[in-house]
Structures are given as C-alpha cells and as structure tokens.
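In the block that follows, a single chain appears as structure tokens, in the form predicted on its own.
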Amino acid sequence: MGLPDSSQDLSTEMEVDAFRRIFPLRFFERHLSESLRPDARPLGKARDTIVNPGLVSTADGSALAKIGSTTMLAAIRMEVMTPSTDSPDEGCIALEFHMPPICSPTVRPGRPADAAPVISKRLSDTILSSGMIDLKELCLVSGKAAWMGYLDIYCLNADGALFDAALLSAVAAFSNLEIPVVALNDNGRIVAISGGKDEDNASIIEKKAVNKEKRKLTLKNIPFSLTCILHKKYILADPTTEEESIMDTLVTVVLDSSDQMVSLYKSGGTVLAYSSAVKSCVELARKRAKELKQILGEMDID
C-alpha cells in the first residue's frame, strides 16, 4: 500500500495560495457562491468573541476585547474637573482610539493611521448618543466638581471590524469601572482617599465624604455594533482585514440593548445599501448583540 503524496499535496496547497494572493476577489467568490468564507464561517456569522476585564492594574476600569484576531485594550483612568458652566451637573468622557505601528503593518512608526481618528469621533458618537452613561452621575458638586472620565483604546491587532471590537472594549472597560473614592479636605478641594486619608496625608472627616466607597456606573442602552460588508448579493458579517480590502462597500449597524437604532455608517464603496439588504444587515446586527449581551454576561460585567 503506497503512502500518500505529500509532495503533491504541498504543490496543490501553493497553487491555492498563490490563486489567493494573485486572484483574491475570484478566490473570495468561489467560496461565496458556496456560501461559505475561506475561514469556513456562513456568511452572517461573526467570528469567535472574547472579553477579559480588569487587565489593567493602574486603570479605573479596563477591558481586552479580541473578535477573531482583531484585538483592543481599553483603560479608563478618572480625573475631578471643575464642569462647564453650560452643563454644571454633569460629568464629561473623553476618548481617543489609537492604532500603533504593532497593530498592522499597514502602520507606519511616525504616521498616524488615517482610520484612527474617523474610528474615535464614531466611537465617541455612538457612546455619547446612545445614553449608555448618565453624565449627570458624574457629578460631584454641582457646578464645582464632576468626573472626567478619560478612554483610551489601543488596537493591538487589526484585522477587519476595527469599529465592532473597539466598541466592545469601552462597553466591557466600562462595566468594570469603578468611581474612586473622593472628600473634601479642609481647604474645599476634592481629593482622593486612600487609607482614610486623602492625598495630603490630612485625616478625612467623615461628614465631607463626596462617596463613601468606590462604586459603579450605572449603564442603560448599552450599544453593540456589527459591521457588515456588500458585495454584489452576498451580505458578509464581520469582516477581516483581506474581506475588507476587496469588497470595499462597509456598513456598520449600531443597536443598542432594547434593539433600538442607535446609528447606521455606509463607508464608501459601490454597492447601493438598497432597504433590503439594510435590512438584512440590522437582523444580522440583532442576533449579533444577543451573542454579545450573553458573552459580557458571562464575563460578569454586565
């Protein structure tokens, strides 16, 4: 009995590779007509989802969030502000995404990704918009102190659906937040305590307490997103970095936790988003956020 020809084997697994590299959008629609992905997943299907909160020691709240191999950390750090006049109840949330050169090789050292600010203006829309944070709970004293809460997203490898996963992280980061613990000190100012004494080493009295322990935010409508890309009458759910780069027509459906519209973006590319196939891409993003409220439950973050 004769063994089999690895030799051949290896010649025929080049070939596809090099059909792949030479001819990736007829390599990409041979399987569609399949309905299947080269990775093997049915076209509505997003790929393997994991969070883990809490990884950074010195932030106030943290999250990874990895969907395939596109991967984001974010840290949430809280600082005491004095507010706006025009909003003197309310708090404020910054964020920026950022994109370093580890992250793709499409990066650049010295070169900001042109993605990166377009993803944080979405990403602060969307987490603004949606009403996910009550603004006013930030506050500490009205008119004098409030909660800047500071969000950085780092993306640590990207592989398609930049926006999906880097929304999943500030959602977990911040679950797991929690508001330090803050008084008045003798001379009126806010500070933190640590040890029943705050900063300056002066004893805290219990009565100047702005909170007496550390504590969580409460969240409501919590938005989840799912991109989805147009090619011809194929609808593809969460895209990788080689899907994106050859069928360039993006729509990303934001909903949040009642399966509310929160936003629709269409980046560019051919295809019309006729109502049929948005549609598609919003039932698409429905069934994608139950897997996502079950995946932050299951963290314990929710």
Contents of the next structure:
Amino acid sequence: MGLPDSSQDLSTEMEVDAFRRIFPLRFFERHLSESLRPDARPLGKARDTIVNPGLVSTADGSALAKIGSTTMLAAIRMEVMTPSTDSPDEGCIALEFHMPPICSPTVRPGRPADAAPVISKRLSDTILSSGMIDLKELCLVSGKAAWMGYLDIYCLNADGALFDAALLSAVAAFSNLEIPVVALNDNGRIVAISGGKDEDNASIIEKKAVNKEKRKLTLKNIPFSLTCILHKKYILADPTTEEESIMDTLVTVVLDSSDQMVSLYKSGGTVLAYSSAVKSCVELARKRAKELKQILGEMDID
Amino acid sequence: MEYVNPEGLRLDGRRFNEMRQIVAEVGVVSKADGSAVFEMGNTKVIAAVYGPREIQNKSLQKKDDHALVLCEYSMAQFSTGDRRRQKFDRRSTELSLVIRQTMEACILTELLPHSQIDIFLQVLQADGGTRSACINAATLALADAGIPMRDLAVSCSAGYLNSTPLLDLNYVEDSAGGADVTVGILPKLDKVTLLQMDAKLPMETFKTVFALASEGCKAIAERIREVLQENTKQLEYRRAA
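Same protein, different form: I have the form predicted on its own, so give me the form predicted in complex with the partner chain.
Every chain and every other molecule in the complex is listed next, the one we just looked at coming first.
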C-alpha cells in the first residue's frame, strides 16, 4: 500500500470519525496494539447478550436473542405430517433464516442477502448434527403421523456475529417450545384439541402420554457458538459488522454443553490459522459457552 | 355470531369506540437511519427507513427533481394463525403500493432530489389492522430518520357489525364479513390520504364509520407526537451530557 506515510501525517490533523472512515484498518490496529477495541471491549470478550423467550403468541415456541445490537427473532410452528418410510418413527425440523431489508443497509429488496442461505444451511447442519433434538420425540403415531417443526429465524438488526445470535435464538426457541395437544379422531386424522372435550379424549389411542398436556422437548447437547476474527497475531471475539468488513478471516467454533466440539468453520480469508490460533479460538468458545449456558438457564427459570 | 353483546362489549371487552392498546418505540434497529416498532393490540410491526441515499436503480426514477420513495411490506412466516405465507403474494404487493403512495404524499420529496428513501415494513404478528399499524410505524421511522414531512400520516380502521360502528377491528372482527374502512389522515392539515373500504354500506352509515375512524386517527396522532417529543428530549439530554 503506497499510502502509509500520508496516513501518519494526516492522523494528527484529522477528526477521529473521518480517520475511522478513511483508514479503518489503521484505526483498528491502533486500538488492537493496546489490546482494546473501539467499543472498549477487551479482545476476547463478547458483547452483552440478552435472551427473551415467548414473544410471538401466534407461534408454538419463540425467542428473541440480542448480542450487542444484533437482534434475531426465532419462532417455531408445529404441523402434523406423515413421516417418511425409511424413518417412520421420526419427525422433522425445517429451518429457514431470513434477512429482511430492515436489518441492514446492504440488503436490497428483491435480492436476498448473500449471507442468508449460507447461515441457513450452517444452522440447519449444526442443529441436526449436534443431536440436540431427538426426532423420535416428535413422533405421534408410528408410520402415520409425526410433527414437522418449521423454525423461522428473522434477523431484525445485523451488526456482526449473525450465526452466533441465530443459533442462540434457535436454541432458546426450542427450549420455549410447547408441543400442542392433539388427538386422533375417528377418521384417523389428527385434530388439535382446544378445550378438553370428552369425545375427543375418548378417541385418543396409545399416545396418551403425548397428548394429555402441552409438553416440552428434552434438549441434550445444546450447541453454543462463538465467531472470532483472526488478524495478524490478534484474535477478536464476537465481531461487529464494521470489524467484519475490514478484517475478513472469520472462524466459528461450536461446542456443546458437554464440552465436545460440534463444528469448526473457517471459510478462507487472508490470514492462515496455525493450530495455536485454532486452540485459542476453542478456548474462547469454551468460556463463551459457559456464559451462554448461564444465560439460557436463567431464561428457563422465568 | 355476536360481536357486540347487549351491554355493548365486544369480544375482547372493548366498547365500540375504544382502540386496542398502543405501544410505540423509536430507534429499535441501530443499523437503520430511522426505525420504529408499532403495536396495536396483538398486531406488531417493525418499520425501518434507509435514506436519503443514492438511487440504486435509475430506471425507477420518474421525476428528476424529487426523491424516489420505495416501500416493501412483508409478513413473517409465523405472523398469522394459519401456517406459512408465500413471501411475496399479491396482498403484500398491493399493501406495499398503498403504503408507498400514502407516505409519498406526506414526505417533502422536492427537498431531496436525486435520492432514494427506502421504507421497509416487517409484520411480526398480525391480528387485524396491519395496514394501519404499518403506516403509523412508517411515520415514526421517517421522523426518526429526520426526513422532512408535511405532517404525520396516521391511520386507523373501523367497521360495522351487529348494527354498531366499531373502532379498530381485530382479526376476528375483520373476518366477520362486515364492512372494513381504513382511513389515513394528515391530522394537522386535516386531509385524507388513504381511504379504503370493502363490502357494502349505506351512505349515512359510511359517514358515521368514517367519522369514528378519523377520531381514532387523531388519538393515534396524539400518541405518536408524545413518543417523538419524549425521544427528542432523550436526545437532548444525551447531547447536553
């Protein structure tokens, strides 16, 4: 870059905001050399995280997760479907991640954001492979009826670390989920029970335990994730959009509640990660998983 | 079905001229130039305004010396009682157009030539009156973005069931098959920007229902003004500090 000297000269004369816009990398490096970031966070610390369950009354389970300004709203609707022949005892989860144009100035209407389908797929893979949900719990009548859960995650404000916030909101929505009460009527169809009517109760077959009251799913091996940026010799946890746009090497580590690694994701970038860098990322992720576990625990008690 | 019982109470316990509870907040999407959440009862809408910014698609620009106003209305998949909606169905397109024209009438577009103002509306929960909630949210978001407007555009709906005019219909009342009149007003100028009605009504009844909806609009305008003034006070405190 042929400009380093000129930026040194200008830095003393320019306003901070102008310097931040024109020489973003130098602005950040000035902070990193003091082990700080512009929002005064230490390098390994994530932003304030809030989780709020049960916001959408039309859904069977929902949660809002905020990491700093990044806001995700997840909601689950359950529908009955026929299970496939090779897994007659299992239900199904369909996950979709949306980035509506309200969330970011870079998303244009009519053109879906580049990041949206990528995050959608990664989330889907992570949740299914972590084994958090036992699909057998979603079965109603073996071979004939099972639950299909449609999980929709909407990004309401995109300020970096989208995958982390989306995963957190999905996990919180699942722990908030209450499976509706249904019965099998005489035609062999599943119908929803609104009040408790005797003729409906009489036609419930062997799924009594499932249908008596609204039940929750048992979640084991809950996945927690942390995205880090690698830049020269620094590792920054939980980046904002500004940081992500300047430094392009992102590493996402997903650990579950029993400290096993569920997924590791590094999709290129200018910085090559040595094993020491990867180990540091995993350490940071471990600490973050403890924080998140506590936040989710507090949410459940409410 | 009885929508208004003999004592004059509706299904959710309101009287005929009572609106649902309104919750309004400004500045919820930090990345947007202006944003707002507007709730009317169980109907929740988020509006985000990006602009004025550079025009992205020059072919859409019709008037050179006026700003281009674009609007997109979309409903979340979980927003209604029955399952998924197709993302861009005809209703969403119609509402995008209606809301765009309503807001365009009240923005001073001649002050911002060669630029584009984007209004994005996301319905998180729909329980009747989404059109009105969207217009109110858009007004708040435009004010938060500092875009010059002639007046605040406010909107409210009213209907006619069981021989009673009813203010601010919820989803059950709306789907009852009676008339549904949505009115959009610029309160200080006392002008109507939006007027839509489905179903038949005799002329006199229509006048009563329209007057009721206008009253509702004025009440919402008061509320919106309070929210904006409170917000300005907060900004002032922060600036002084």
